[in-house]
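Presented as structure tokens, the chain that follows is alone, the form predicted on its own.
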Amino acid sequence: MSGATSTANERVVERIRTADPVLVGVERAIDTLPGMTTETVLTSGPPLEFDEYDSGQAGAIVGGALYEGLADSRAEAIEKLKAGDIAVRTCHEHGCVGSIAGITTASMPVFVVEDAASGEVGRCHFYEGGSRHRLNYGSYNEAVHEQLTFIDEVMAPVIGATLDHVGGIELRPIVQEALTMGDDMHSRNHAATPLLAQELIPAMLNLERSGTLTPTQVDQTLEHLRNCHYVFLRPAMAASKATADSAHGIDGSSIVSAMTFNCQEFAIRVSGLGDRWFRAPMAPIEGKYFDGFSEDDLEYMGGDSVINATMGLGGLAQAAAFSLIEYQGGSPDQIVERNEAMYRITHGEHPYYEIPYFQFRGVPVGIDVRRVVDEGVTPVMNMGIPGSQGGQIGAGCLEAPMACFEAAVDALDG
């Protein structure tokens, strides 16, 4: 590695280390996402034409169009999508990220997170709820519509008003503490979500007493927070997006500044290589399936949530979360081995986010495409598994394909 590359990589990693994400509010996508329009449906992964999306992710896109009222039927939505009357764009193109299919439409509320160190802003849609059938898992029916409406009419206004009242919530202390309590900040947020609720509840109750919020609104929001451990994943993803964007665009750097995938391909973006996505076919996932499902039922639908792994969380912090074994399979030895390997392909360690099992060693940060290729080790990511008939059917650990890292190295050397 040249001295110039090493210096550039150190600049990138320093931005990751010093990021100070603050959950500043809740806004509608149309009001906060750069370039968003009322006729646009956002989805996860590197961009494709609508005809290139497979059934699950395509179905989620159609569901987003129907939810937004851009068509009256699936047939009409598909016709408009094919004609370009409804535009399909990616979340990353519009300053946000989305879980699995990542569907975000103009009227949907999104968490807004600002990195106080850099000023960069990231956004992410809300967690829909505990049912395995959700829009981001390719399902759209009356029950899914009702849950999205609940988020829009109850959950988002309550949390938005509460954040306005408190002036924002610092996320770094929550992530820092949750890692010591068994979370990985991707497939496990059982500590982080209650820690976030702990910050929200006093102000929420004050707003109820003042009449700004009704008891019903507050009770329903608290029930959602109590029952849905994945609520925190979404602001965590927005925080990682803001951090990643602050670390992008450093000339000469070989550090990965984004990872994502759609139904067809995995892709990475490299800080020193502009906005080009380096793509490769999806790799198999090693996981644990819910009763009645197997790997024959797997259908990739995309996923931006691996932005957390890009910033040293999720799969790069899985040794903080041994209880994931019950959820996604594997063994303690396997988790430790995977996590230790991540230190060999990264440039540094985080000063605040630590893994107790490793004697509070900082999580590995700054995935270096050259180290990935030299070591023959690719990043690992924890994730939910979507099914071919819609819905979540399991959870597991995905290894990024080597080909996209090799292509990035070739581009750096070209």
The other form holds:
2 protein chains.
Amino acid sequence: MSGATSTANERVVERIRTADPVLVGVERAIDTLPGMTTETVLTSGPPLEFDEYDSGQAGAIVGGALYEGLADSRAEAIEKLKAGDIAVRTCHEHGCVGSIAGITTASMPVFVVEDAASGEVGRCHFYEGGSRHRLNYGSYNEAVHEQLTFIDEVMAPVIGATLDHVGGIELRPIVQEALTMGDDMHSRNHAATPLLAQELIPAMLNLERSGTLTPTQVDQTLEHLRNCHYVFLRPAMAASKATADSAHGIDGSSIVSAMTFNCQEFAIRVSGLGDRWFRAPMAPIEGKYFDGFSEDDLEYMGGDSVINATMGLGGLAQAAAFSLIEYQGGSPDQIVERNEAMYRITHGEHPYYEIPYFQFRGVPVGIDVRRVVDEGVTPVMNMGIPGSQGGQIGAGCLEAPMACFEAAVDALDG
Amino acid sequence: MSGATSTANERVVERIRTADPVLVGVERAIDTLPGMTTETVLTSGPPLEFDEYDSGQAGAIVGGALYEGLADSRAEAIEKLKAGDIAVRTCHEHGCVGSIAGITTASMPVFVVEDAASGEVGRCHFYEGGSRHRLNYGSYNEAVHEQLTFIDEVMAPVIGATLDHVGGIELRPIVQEALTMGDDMHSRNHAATPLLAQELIPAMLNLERSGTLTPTQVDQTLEHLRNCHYVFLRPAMAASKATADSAHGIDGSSIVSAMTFNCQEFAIRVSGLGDRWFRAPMAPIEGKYFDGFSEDDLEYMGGDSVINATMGLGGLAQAAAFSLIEYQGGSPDQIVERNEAMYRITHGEHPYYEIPYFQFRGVPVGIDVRRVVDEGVTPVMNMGIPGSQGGQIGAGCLEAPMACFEAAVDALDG
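Now the other one: the form predicted in complex with a further copy of the same chain, given that the block above is the form predicted on its own.
Let us now look at the entire complex, which starts with that chain.
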């Protein structure tokens, strides 16, 4: 590795290590996403033409158009999407990230997270709720619509007003503590979600007392926060997006600044290689399936949530979360082995995010494409598994395909 | 082991496995503790004469007498205690358990936990607060008095009213979930305390809305719950006491039904051996000390909290809580090794309380004095360390002394 690359990588990792993400508010996508339009449906992964999206991810995009009122029927939505009257773009192109299919439309509320160190902003839509069927898992029907409406009419305004009242909530201490409580901040947010709730509740109560919020709004919000462990994943993703963007664009760096996938391909971006996506077919996922489902039912629908792994959480912090084995299979030994391997492909360690089982060693940060290729080890990611009939059907541990990293190394050398 | 012992032990372990502890209320000690009087100070450990208590535990007893208004000065309190005008009795003799010195006086509020399976009731006083100086660590001054008054005037009535409103809170699901979130339910209750708060908050808000509680009461209670991770230890101890008492008194059983210690000795009770305490000098503690303190400053002041270890939590569940190493020292390997050894001295495994790192194996329950002696392994317990000048000065892992178990085996054989 040249001295210039080493210095560049050091700068990138320093940005990750010093990032100070603050959840500053909730806004409608149209009001906060750069370049967003009312006729755009955002989805996860590297960009594709609409025709290239198939099955679940295509269904989710159509569902998003219907939810937004851009068409009255699936047929009309598809026609408009094909004609380009409704644009399909990626979340990453508009300063946000999305879970699984990642559907984000103009009116949808998003968490807004600002990295106080760099000023970069990341956004992410809300977790829909506990049902297996969600828009982001390719489902769109009456029940899914109702869940989205609840988020829009209750969760978003209540949390938005509360954040306005407190002036933002620092996420770093929450992530730091949650890692000592069995969370990986991807497939387990069991601790981080109540820790976030603890920060919100006193202000929420004051807003009820002053008449700004109703008792029903408060009760429903608390119930959702209590029932949906996954709530915190979304601010965590927005934080990772802000951090990743602050670490992007450092000339000469071989550090990965984004990982994502759509229904066709996995892709990475590299800090020193501009906005180009290095793509490759999906590598296998090792998962555990809900009763009645098997790997034959698996259908990729995309996923930007692996931005958390890109920033050292999720799969790169899985030894903080042995309880994961109940949800996504595997064994503690496998978790330890996989997590330890991540230190061989990363440039540094996080000063705040630590893994108790590793004697409070910092999580590995700064995935270096050269080390990945040299070591023959690719990043691992925890994720929910979508099914071919829509809906979540399990959870598992995904490996990034080596070809992305090889292509990036070629580009660096080329 | 005889067939009769085996059957008896099976019955004991079945009581532990089926226990269903419910936090049913908060009451003043005088109103709920069997045999309690207004002139009694309860303390932890097996019984001693007042003259036999020294240093911190004696100071705590005197502090309890002063707090209760049984004397106007330390000198007067000591005189009355020596004369027997103020009685010193143990918590275990009055259906409760206490942390460290375990001071419980007539007016103090206690958590009341009923085992719905057996009907047994256990009680435990409240956690005083975050200061290093607490009555139960041998300190009694203006600040300690204020903390106790806050518990008496705010925490107890608010939580009591809330429990009355909801009709009790099941503790088993909280303990079960907290074990998947890095708690051992002794030195770590970081998850269990917010999980309990989640159960309390909706009802608390309703009581505020109906005018039963004031906003200030609610705010102060939430703040205490948020700042004091140790809150849940106390209902957990009351649950263990109820469970342990349900498992006590089974003829022929060689299973331990209580462990405790005072400033002089460690002691155990055995289910089939009546109310006799088998005592021995304290074994060493391996600890980590707060800045400015060392093991030279350690001073035992008693502790009933090891009732949790007796029921399979704390030291017997420490592999659920690798974060403990930050607080009490040691290493993950040591934690795993110690916890695995506990399976060799116990009769069964808990069906609900599971350790993720052990592939969700149930915590070991039913410490068998014969196995302890045969294996040469004694139970391990996590605990806070008191200092000779009063106050907490660290935390560590304590081993029970073998002599207690040898004496119990002799009694079984005798």
